[in-house]
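The chain that follows stands alone, in the form predicted on its own, written as structure tokens.
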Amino acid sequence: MYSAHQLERARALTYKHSGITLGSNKDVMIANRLDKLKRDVGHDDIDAILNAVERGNHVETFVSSFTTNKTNFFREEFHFDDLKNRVFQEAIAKGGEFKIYCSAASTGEEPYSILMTMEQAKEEYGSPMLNYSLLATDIDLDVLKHATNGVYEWNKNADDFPDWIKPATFFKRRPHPSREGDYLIKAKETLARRVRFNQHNLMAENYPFKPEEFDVVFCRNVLIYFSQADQNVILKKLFRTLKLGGTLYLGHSESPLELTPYVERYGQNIFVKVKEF
């Protein structure tokens, strides 16, 4: 058991470093999230890291543990349709670079998911010489490492991917050292040249972006762990960083809030920048 003060400086801690709002209807999930800060430190006195963590020491290990990485590959699926079949072609039309940004990457099953999107549409349009790009970021070292390494777990009876993909395109397969009848499977090198993985915090000061860099953006199910006055900073952030014309798409239970004025909504969730704040 943690008391309530230890609960606090966690809570304290985890918006401190990484902009998370925890409520107090949270307090078991925290107890859960300091037993396995304890086992990543390699320390029972809880006390002893949290004073660590105040001091800057442990801070990315405190990150990883208090951060939600919950994922899957084609996660709403209507986004990646849209992806393909509208903005792809708009793309096409338009000409030029085109650059996406996928603001919260996790361990990176969105990234790959959208490289596939687009990699397939190039094949179902004829437009084999798009020249778009794909930065993905995310606060975590630890999941970005597991992105990077791009090797999950995967069940061929799994319903992960869309009947408009084929895995074996875009991933090389191996049998599971410990599950039969599972596989590892690994993006091939020619999907996974084409993301660039970043750490980044979303409640930054400063983003490392310029205005209107970027053709469309994903901030999914990431604004939830926020505060809506957090929300608010963030996706104006974000905003500035989109082009007029261009997509965000949000999170199934998010909404784009004191930006709705300045975005035309296009689909569940999917809005449209046309004009700036």
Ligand SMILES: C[S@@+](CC[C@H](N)C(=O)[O-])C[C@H]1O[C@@H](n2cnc3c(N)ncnc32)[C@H](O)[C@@H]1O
Contents of the next structure:
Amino acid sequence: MYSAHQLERARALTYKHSGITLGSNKDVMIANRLDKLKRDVGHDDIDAILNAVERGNHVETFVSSFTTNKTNFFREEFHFDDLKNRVFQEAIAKGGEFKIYCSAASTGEEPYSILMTMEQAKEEYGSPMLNYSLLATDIDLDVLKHATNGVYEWNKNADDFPDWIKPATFFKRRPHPSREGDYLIKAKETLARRVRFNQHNLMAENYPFKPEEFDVVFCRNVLIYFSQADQNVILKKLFRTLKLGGTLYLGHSESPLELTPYVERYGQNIFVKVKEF
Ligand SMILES: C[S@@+](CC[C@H](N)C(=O)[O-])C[C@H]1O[C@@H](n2cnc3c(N)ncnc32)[C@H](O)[C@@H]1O
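Could you switch over to the form predicted in complex with the named molecule, since the one displayed so far is the form predicted on its own?
Then the entire complex follows, led off by the chain already shown.
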């Protein structure tokens, strides 16, 4: 059990380091995350750990304990259909370099789904020369490590792939070292070399990107963790990095809020930038 004061300290530190807003209905979750933090830091005195975080120690471990990393391959599959069938074709028609930004990449299933979609589109539309790149970021160093390794359990993920993707084209498969009958898959180098994983906090004052740097921005299932005021600030920063005519993909319960007059809606949480903010 944690005292109200300890829960409050954890809430304040979570907001300070990640922007994640934990309401008063989240006390049970905070307690579970503090349990995890104690295990990860390797001792039991939560006050001492919170003191250390306040002094700037164990911050990455703290942030990892408080992020929710749920994701899967081809989550909200219609976004990948849109990327392949509309955005890709427009990119081919336009030519030049094509840059994609995935802003809350978690363990990597989302960025690898983007890459598979792009590779499949190249194959289907016979445009092998499209010069594209993907930057994938997250605040959580643990998930970025997982994403960079690119290793996933196959049985858990097998149903996530749409029928227009052949996983064997993109992943090597090997038996699970400890579970008979299960498999691990690893992204092939041809896929993995297309993505760069970096740490970036969406709450950062300055984003290390140029205005209109990206053709596509994925910002899915992360805004929900922030207050509406912070969501607007983040959306505007992301919007500045998106080209006019570029596409913003948001998660199923997220909206462009104050950017609404500057975008055209193309489908379920698919927004095209039509005006500068
Ligand atoms: C629920 S996952 C969503 C992953 C993926 N976008 C998807 O839709 O499946 C949310 C991710 O946002 C990340 N996140 C939370 N706060 C963040 C912040 N301030 N800056 C960047 N990423 C953050 C978490 O670490 C987590 O990996």
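Numbering follows the first chain given and starts at 1. We call the rigid core whatever largest set of C-alpha positions still superposes within 1.5 Å between the two forms. Note that this is a predicted model, so its numbers are computed, not measured.
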message = Relative to the superposed rigid core, does residue 157 relocate between the two forms - that is, does its Cα move 2 Å or more?
response = yes
